[in-house]
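Have a look below at one chain only, the form predicted on its own, in structure tokens format.
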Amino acid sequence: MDDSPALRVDGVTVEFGSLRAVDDVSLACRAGEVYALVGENGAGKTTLMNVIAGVVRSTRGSISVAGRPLPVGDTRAALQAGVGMVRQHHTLIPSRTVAENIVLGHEPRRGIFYDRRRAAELVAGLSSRFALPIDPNAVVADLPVGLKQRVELLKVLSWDVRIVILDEPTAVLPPDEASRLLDVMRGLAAEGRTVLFISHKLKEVVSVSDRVGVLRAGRLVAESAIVETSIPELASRMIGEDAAAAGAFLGVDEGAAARSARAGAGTPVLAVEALRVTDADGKQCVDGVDLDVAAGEITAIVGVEGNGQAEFMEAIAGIRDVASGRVSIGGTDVTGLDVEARRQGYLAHIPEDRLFNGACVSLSLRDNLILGFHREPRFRTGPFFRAEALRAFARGLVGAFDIRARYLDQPIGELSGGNIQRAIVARESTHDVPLVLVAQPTRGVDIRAMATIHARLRELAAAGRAVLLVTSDLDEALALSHRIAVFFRGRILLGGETREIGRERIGLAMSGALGT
């Protein structure tokens, strides 16, 4: 490995008004190296990477690539200098094809016209080279979240960048695809590229990276070779507590929920009967599924993304129409009720896409926290809102869930992804309803937030709620669930008590190897 720095960051500071998001950070990365950056949500990781990628202009400091100064605040200049970033939240154009998104900004042309055929060939070549299969002609809006992330990566690689920045690259991926992406990262490094990645999954950090840096409150507080550290040490450095206390935040105790008593187990809260759901093209994506969730129980649904579990949850929530079958909550048939009616007295919903379905990014944190509660008499005097009551309610949720924001009226879109997720979990888990639907609750959040969210889901079950959880994190499913169901091609291929189903059988079912 070449020891000369491919990337050098010298004294970079970023200030937003009185907030110092990045505080005098210096680091150097070599060609052929995988460098991981870890820290709590809001520690400054994404801001620092955005500075390197030209998205954010630093207040002070400098960046050089292969010894040459990098212009600040210029994404195209960064790309041309060989720096590309795959962001945590997608920046694709939904109505365009995969190929159109990937070649955007450097489109192949035939004369003055866009060469659609050559674009598809270029994408097919990239897809094959980096072992990231994708249909160049697919419309992005029709792709599941995991494939959208794959498009984002190919889009960056199409510029032949030498420095690849990945912000939570496996957050949207099931275990097999996450493992494949880690292999891709090692392959990029083996070609002499530099890979920087942000992750909250410390198992992945220690498995794939060469070096790791820890950010806390905007400062680089530790940096070491991966062979010289461990998961408990990294956790301790991230949250500023001793290693023993930090270990508790990792929050993965496989089978813990299965060993615990289930209050009211056997009393059905959710009953789904022969449910069939079709997509926009009329293709069946949920194929006659039966599922019950009892009071006091967490049932987890796992599966490779795109096997119908997302559509299944949306149908229960009322977001997606049901082709046939029945959904009952607490003995009441809710199949014909709309979203608002289901939320009024039947269910709460923590959706998979926190920005599109979970939050209104143009509204303040306070307004997002009170959505769904704002019509309650305790917050109104006649037709008028009781502003102080609303603020007190929002302040209570901010304190209880450790939501980190500068002020209550800060637009929620300005918060880190983990803090947006905390806000959605806080709001939805406060609803006094018998059923809580939860999709990918800890995707892209730090270990402290993960522990907070896991604890809240366990509290809901202990209080007699029924919790239906969809997650691509098998560790999470095994740690939280009393029962587990594996979705494959729109059906439940394997289901039962979590303690009776081994990890190996779940993995086989997720791949369809148990048969349909």
Contents of the next structure:
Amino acid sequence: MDDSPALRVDGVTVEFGSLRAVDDVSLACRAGEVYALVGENGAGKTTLMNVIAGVVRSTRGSISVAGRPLPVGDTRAALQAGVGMVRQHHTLIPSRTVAENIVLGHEPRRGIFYDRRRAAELVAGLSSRFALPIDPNAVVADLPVGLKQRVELLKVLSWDVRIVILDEPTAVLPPDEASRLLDVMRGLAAEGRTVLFISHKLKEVVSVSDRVGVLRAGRLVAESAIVETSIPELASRMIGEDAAAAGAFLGVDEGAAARSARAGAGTPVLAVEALRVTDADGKQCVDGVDLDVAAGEITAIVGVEGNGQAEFMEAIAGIRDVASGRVSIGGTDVTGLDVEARRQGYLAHIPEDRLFNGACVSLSLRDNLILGFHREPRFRTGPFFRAEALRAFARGLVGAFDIRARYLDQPIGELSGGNIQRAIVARESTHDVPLVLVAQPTRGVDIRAMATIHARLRELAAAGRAVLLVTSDLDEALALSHRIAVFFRGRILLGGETREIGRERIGLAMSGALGT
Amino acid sequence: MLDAFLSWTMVETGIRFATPILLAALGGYLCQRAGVFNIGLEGTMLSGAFAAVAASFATHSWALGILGGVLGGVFAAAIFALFVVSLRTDEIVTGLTVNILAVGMTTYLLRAVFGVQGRFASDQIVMVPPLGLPLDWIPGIGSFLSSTSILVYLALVAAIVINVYMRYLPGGVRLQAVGEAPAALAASGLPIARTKWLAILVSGGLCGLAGTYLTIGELGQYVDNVTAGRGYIAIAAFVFGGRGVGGVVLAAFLFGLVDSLAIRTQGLGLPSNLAFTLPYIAAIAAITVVGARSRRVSRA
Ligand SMILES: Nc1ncnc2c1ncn2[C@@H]1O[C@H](COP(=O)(O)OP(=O)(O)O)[C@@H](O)[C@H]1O
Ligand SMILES: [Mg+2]
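Since the one above is the form predicted on its own, can you give the form predicted together with the partner chain too?
Next comes the full complex, this chain leading.
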């Protein structure tokens, strides 16, 4: 037996033009180990993993697997050498079946023909061997996010890889699926594989991994056994500040204090009555929902994705047509108003898909910040913009929300996810409206951006706005909200005061296991 | 009058008109699966048409004429692929450029090589013979089937082969993935650019066959701009045809029928200009239908 590590990364540097995304990183992992990699958005985690999986060419440095060097930038060679990666963004063919997706690139054949029966058998075999149940003949487009992720993992495992890399696999998963995935990861390690895992959720990292490495601005700034570190220490390493400062970013549970200050139940700002929404296929995706949100209150909607939460929010925002029911804001029936009319004085919206609906990626940061304010007289002289006033306004938001851009006119699409989200939150929360709709505000953003965004949402409520939040992160819902509503199959299966509802009951309701 | 419309001759003319449309549409279909909208079918076809005549004239062989036509199409397609895939230029602009370039090149070469303008006819151009299947006994269409060009059957074979490839070979799923989810190919370490190149070159060969059919399959001579917009109708055919090869075949046949209807109406004394616009009207109608359909889907 040779004693070379299962994976060795040696002096890897990746440069994109003048940007050094990964800076001289060396690390080694054993077989049977779960190694977590943490760091802020843009720290270079994905890039480093891409180098290991042969997706990106390194500028310098080398990778070796069980002592054998890997060719640079060759995904197929990496797969054949036993290195596979579940990427941050899906890599599935939506119109094809689960089996076709999993065997893509090494399809079983009979003669020259595709042997679909054997493909389905192979997939069924993999699925039972790794305890990841899936229907091989289902079409991928019809699967919920959690199952798509499962297909991605099976696809990697179908190459019989020894090194399994997962890039933020739990970011889109509801809690029960996330914890199930963590179990699968432990199982893979127990079989002698090496699991490399990226996550922003430090609790997860601490619960599943053996060792953890911290990347900051491309450098591996710390590495330790998980038993020798702690969440506050990891956080402080990630952001490069001392533990006390980092603690402020971790205030996930200070919600409890803020909640006691909940405003008295006056007339609701948002009143939704018997709302029904039908999707394009004619399915009732929102099936008779009543919901009130009072001034000064954050109401969180939680649920497994695809249970009507997204459609419910879009219907309130005016993006989606309502089949029946009523939406009132501040006592006015807005059901018949279009998006633009609703945004004039009624509501602001921080949408789920920040790149597609929240920002115009080719416009500058400045232009994105002033969208919606651009008609106001203070920014106009006749038909012309008052450039100085606009810049001053945008600069004010950039300062207040700590948006990191190189310059004000930088296209917003070039910023990191966390900074784009800060910009959208900055803009939307500045509108003087009674209701703020917020969907998945911190998905995929790092702890520092998350802290800014959470603080802002609390401020909004404290200032007397009504906030309606949809999130698949139960911790976030528990930390922020005064009230919680659990969506299941288009209805509210469980609702009430956050401090009275237990986490367990929420979990049960999310899976539909709770009777009403 | 009804008789005239529904006669076998009309079906026969329909098939003949549909053949080049089908060949080019199959090429466009393959490109579209690979995520490339090839608007250069027209010019690619014209390039093949010219090369086929030149090769047949020079070698006195119809087989080499077909080969020449295929290579002429592949040549134009290679230019398109070089720019669109390797140099990442805009596919619409590049496709239109191929179309314009093909008109210019063939007009120029006609003069430079054959010393004529407008058209080139010669008894040295060898036509593609009929396949000569013993099908005379079939009532109505039998004599047409036994006397029609090899290229008509070749178009049918191409459609069947592509259908089998797309449905029953791993390459079909991979080709689909290039257009629909290139990240999926990349994740399995499969080549994206090379697959696109291949699809475009094959489409060039098919367009070359389409051009070959028009010249040494039907006319027996070369006429300036002999394709006369059939490449655009082919675009309508594959767009209209949808996801399956069967749909493309059906759409091509329908456009061929409309074309032959145009000829019929000419016989009925309608203005011939009106008749010639029929295929284009059909094409616009097709694209409108598809556009409306896709808008509904994307709004959902
Ligand atoms: N293909 C690319 N071209 C240019 N810059 C890139 C590319 N990929 C990533 N980057 C940059 O490299 C840095 C690290 O990105 P990434 O590895 O995705 O970070 P993380 O996964 O830690 O959030 C970021 O500044 C990002 O903008
Ligand atoms: Mg990343």
